[in-house]
Amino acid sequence: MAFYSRVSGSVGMITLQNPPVNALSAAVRQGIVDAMHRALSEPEVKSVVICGQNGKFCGGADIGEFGAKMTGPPLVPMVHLIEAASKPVVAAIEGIALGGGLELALSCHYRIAHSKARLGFPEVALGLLPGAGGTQRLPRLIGVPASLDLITTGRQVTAAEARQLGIVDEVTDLNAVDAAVKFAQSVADKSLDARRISTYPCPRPPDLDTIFERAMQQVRRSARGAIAPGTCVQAVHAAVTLPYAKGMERERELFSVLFNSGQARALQYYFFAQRAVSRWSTASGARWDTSKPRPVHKAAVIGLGTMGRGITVSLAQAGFSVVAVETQEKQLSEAKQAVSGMLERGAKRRGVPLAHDKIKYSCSVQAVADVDLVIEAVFEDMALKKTIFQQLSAICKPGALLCTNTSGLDIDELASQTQSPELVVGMHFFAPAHVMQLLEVVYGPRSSPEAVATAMQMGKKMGKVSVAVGNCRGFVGNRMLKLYLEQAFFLLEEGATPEQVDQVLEEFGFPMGVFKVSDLSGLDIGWKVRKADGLVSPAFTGTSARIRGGSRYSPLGDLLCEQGRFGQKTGKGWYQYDKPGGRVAKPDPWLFGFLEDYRAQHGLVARRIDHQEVLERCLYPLINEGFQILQDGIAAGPEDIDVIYVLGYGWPRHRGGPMFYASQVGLDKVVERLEHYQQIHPDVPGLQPCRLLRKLAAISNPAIHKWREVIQKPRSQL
């Protein structure tokens, strides 16, 4: 709702009340319209201030109303009513003015912002554009280039930048509502003819065509198939080329196209999925709302390689005191320098003080004796990690949480090395750990609800999106990735090239294809894991070279590593690079010859593989494994998997995540294509549709939010 009052005798105050961000729900819109009519009808009222309750102006439209039958006054007539008012209307912007909230502010005649306020149009992240005149008013106010930047990226600006751009009239460090009331009194008798933005001519720079051409090129490069950014450019173009009323019609048409698109549904699903993962639950029944986290003031990181350094930076930036331990003197010295540089760059970027004083370095594990939580971040070697957990169990104070940054090793095996297995959880960070938003919090069968809650809260404080997952080989992300990589290798055996596979995946929306990612990560990492698993051996020759445990296996990655081709670090992998450490991938003629020889040696005949097969073979087995993970209770719901894949593995956000994508394709279609490929490749178990996928497909492809009802039924029913 919106509450109306009179202040200082002559100022009508309209206060938006809809916690937490005063979103423009039907009730709020109705309240604003009613309050405006009242303010305009009262002779004593000379000017009006619009503000939000609890220090927040307005976070925009109420996303919960999307898809429902719209009630209450529409937003566009409401902002036109405000702009057309015969009395000055001043927006008092505290906290945020985002999306529809900024459109509301732009319909006011003046805008006063608190210095800590943030303003922006984030609609593009939901697959939409500002649909209440934002694309028409903003260019008239601040020009085309600045408007294109804000609207196509969703970037939020500070009050200072908003003042510089001309979005707000004044910025104050004091109470913005008080300042707005004083300002409203000072402009009470002034003419409003020059204050209605819709009447402004839109500035037309001489190089207008070039500006729009560049903007379109930029969004095509960065959007990777998302349609909203390009549609935003079209809407801003309408502001320059059409009269205001016609521009509004064009904005409405373009908004409607986006609103009804599958991409908008995917992005809005993902928006809610990110919130859903914080309401975690485990297979044993522990839950977010019944498990209390422990307080953590002091944390430790063991091992200062690439991951350990990133984790240390994340902890320090989040305000924790950190003990950073590295037993190798040379590595410790290098780590200090690297961490210092990362902190300086981070502080500069975020405009905050340095956090150097938060970190104490040591070359002795004994230094962690008094910390509340330890994150072990040595390299992936079970024997080494076991030794460290034995030491930590003896050194750490009672009740200290012992966490491991592992990408797939057994949490329970590590917990068994300690006196308190209930205090052991996995915290799987993604590289670079101080940048990547995702954190998989892995609970073992003995991890206490309190330990899981503490790790989840730690992740949140570090600015991560934490997802609670069960303990199994590879957890969620890497367990599914194995199937994706496997199929990519098989496609090369059958006639594809690395650049063909990568091109299809990049056109789908991944920032990098599977083979480019392998070269970036280093082919030797997977090779070490396969060696440890006994999959790489000189004994595998002839017919046994392509079979492991009765199933199809591709040794292509192993053979490349035997040639010393580890990817970017050596200048050669699936692609060639100008030099070791080079970044630009080029097709390698050597590899074509290598693949031809390999096929000839194993009696494989290359065939033409089309775009659709690459997509289905890479994505559907990965999706199938996701359903198996849900069936096994490793992830509580499809949202957990989708958030992990979007944030950790580059799955395009505008496709919602692998599980949402499957629901859009149709689960029956996914089953049918998996069965088709399984008939052709009976020696690939990952192509066998899992029981949960079959069950959901059989009940007419239910909406994704209904899947949990089926998953949570007794397992025997699957």
Second form
Amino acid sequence: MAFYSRVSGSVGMITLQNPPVNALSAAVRQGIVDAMHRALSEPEVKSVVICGQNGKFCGGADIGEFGAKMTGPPLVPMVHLIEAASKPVVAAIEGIALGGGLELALSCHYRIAHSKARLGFPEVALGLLPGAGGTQRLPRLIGVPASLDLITTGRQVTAAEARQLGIVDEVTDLNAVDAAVKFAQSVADKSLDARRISTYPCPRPPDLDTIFERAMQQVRRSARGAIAPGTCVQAVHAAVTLPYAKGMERERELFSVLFNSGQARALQYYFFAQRAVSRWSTASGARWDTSKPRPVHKAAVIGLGTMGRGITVSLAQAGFSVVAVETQEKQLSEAKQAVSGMLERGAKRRGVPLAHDKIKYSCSVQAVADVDLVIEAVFEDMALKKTIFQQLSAICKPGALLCTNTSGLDIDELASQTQSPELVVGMHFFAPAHVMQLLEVVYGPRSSPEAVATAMQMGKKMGKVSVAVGNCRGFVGNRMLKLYLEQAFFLLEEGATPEQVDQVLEEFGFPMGVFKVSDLSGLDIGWKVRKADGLVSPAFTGTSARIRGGSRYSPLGDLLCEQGRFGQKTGKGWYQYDKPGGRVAKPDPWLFGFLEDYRAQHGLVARRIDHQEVLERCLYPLINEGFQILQDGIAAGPEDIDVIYVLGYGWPRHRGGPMFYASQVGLDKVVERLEHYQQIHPDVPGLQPCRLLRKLAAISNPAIHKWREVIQKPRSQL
Ligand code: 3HC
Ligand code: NAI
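Compare with the form predicted alone: the form predicted together with 3-hydroxybutanoyl-coenzyme A:
Zooming out: every chain and molecule, the one shown earlier first.
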């Protein structure tokens, strides 16, 4: 709701009250409209201040109401009522003015912001555009180029930048509401003619067409198929080319197209999913709200390779004291340099405080004796990791949490090397660890709820989105990825090319197709793992070359590695590059010949594979594995999987994540297509729909938020 009061005799005060962010729910909108009418009708009131309770002006429209039938007064007439008011209205912006919240502020005649406030139009990230006049008022106030930047990217600005751009009239370090009241008193008698933004002419730069063409090109490049950014450009175009009323009509039309699109539904689902994962639960019933994290002040990182360096940077930037251990002298000195560079770039680009003094380097694992938490990031080698966990268990102080950054090894096996297995968890970061937002927190059967809570909270403090997952080979992300990679290899055997597969996946919205990503990460990483698993051996020849454990296996990746083709680092992989370390992938004629020879050798006949098959073969087995993971209790709900895939694996956010995507395709359709491919390729693993997927499909495709009801039934019934 919105609360009306009178302050200093002549100022009507409207306070938005809808914790936690004072979103503009039906009740809040009704409250504002009622309070405005009251303020305008009271003769003693000469001016009005609008503010938000608890130091937050307003987080915008109430996203939770989007799926339901609209009730209460709409936003557009509400902002028009405020702008048309005969008494000056001042917005007192504390904390946030986002989306509809900023539109509310722009309808006021003056804006006073606290210096710590952030302002912006994040609608584009929800698949929308500012639909309460934001696309029409902002360009009139700050011009087209700055408006295009803010509206198409969703970038939030500080109060200081907002002042510089002309969005706010004053910035204060003191109480913004008090400042706004004083200001309101000072302008009580002033004419409002020049204060109504909708009456301003929109500045028309001479190179208007070029500006819009460039903006369109820019959003096309970065949007990866998302429709909202381009639609935002069109709405801003209407502000310059149409009178205000017509521009508002155009804004409404464009908003409605976006609002009713599948992309908006996916992005809004994802918004809540990313927040839902912090309310974690484990298969054994431990929960976020009953598990208390331990305090962590000092942490250690063991192994300063690719991952250890990024983790060290991330910890130091989050304010933790870090002991960084690397046994190789040469590696240590290289790591010191690399970490310093990363810290300096972070300070320069993102304004993160320089944190060199937070890090102490050592060549000896003994240096970790007094830390509260250790993150091990040495080579992916179980024997080495076991030795390190034995050492850590002997050296670390009682109660210290022992974490591993393994990509997929058994957490419980490592825990069993220690005296306190309940204090062992996985903290699986993604490369580059100081940039990527995802953290899988992996609990073993013996990890204590307190240990899980501590790792989850550490991730949050490091600016990550932490997702709790159970212990199994590859956890959630890499376990599903295995199916996706396998299918891509099989498609090559059957007649596809790396370019064709990548193009389909990039058109779907992945920033890079599966083969380009493999070249970037290094083909040798998977090769090492397969060798350790006994899948690569000269003994596999003739008919056994393409079979492992009774299932079809593609040795294509192994064969490339045997040729020294490790991807970008060697200048050759699934593609060719101009030099080792080169980044621009070009099709390699050598590979086509290689594939032809391979097919001939194994009696495979290349066939034409269409776009739809590439997409379904790559995505549906991955999705099916996601259902298996839910069935096994490794992930608590579909949101966990979707957040992992969007933040860790480049799944296009506007498609919500693999589980949400499946719900939109229709689970019965996914089952039907998997069965279809299984019939044609009975030897291909991963095509048999799992029980949970079949069960959900059979109960007529329930909405994704209902899946948990089925999943939570005893898993034995599935
Ligand atoms: N509507 C409904 N709920 C919202 C909300 C909104 N606009 N903004 C945040 N919330 C909820 C979150 O879901 C979360 O709920 P939970 O505690 O039950 O999980 C709670 O508020 C706190 O949110 P965060 O965990 O994100 O808290 P932070 O302090 O980290 O961030 C924030 C606060 C910056 C406001 C962030 O929540 C945010 O970016 N919110 C979205 C803002 C937005 O996109 N506004 C535009 C809405 S669309 C619109 O206005 C259309 C208009 O143009 C017509
Ligand atoms: P890396 O090979 O780049 O670095 C490993 C480092 O550990 C080397 O610097 C090595 O000298 C050091 N080391 C080895 N034994 C040590 C010991 N006893 N004490 C201290 N340091 C020791 O490996 P990378 O890529 O950083 O991987 C580390 C771990 O992170 C692995 O378990 C890997 O599976 C996992 N991981 C890797 C990802 C990646 O993309 N590279 C992503 C996520 C997890």
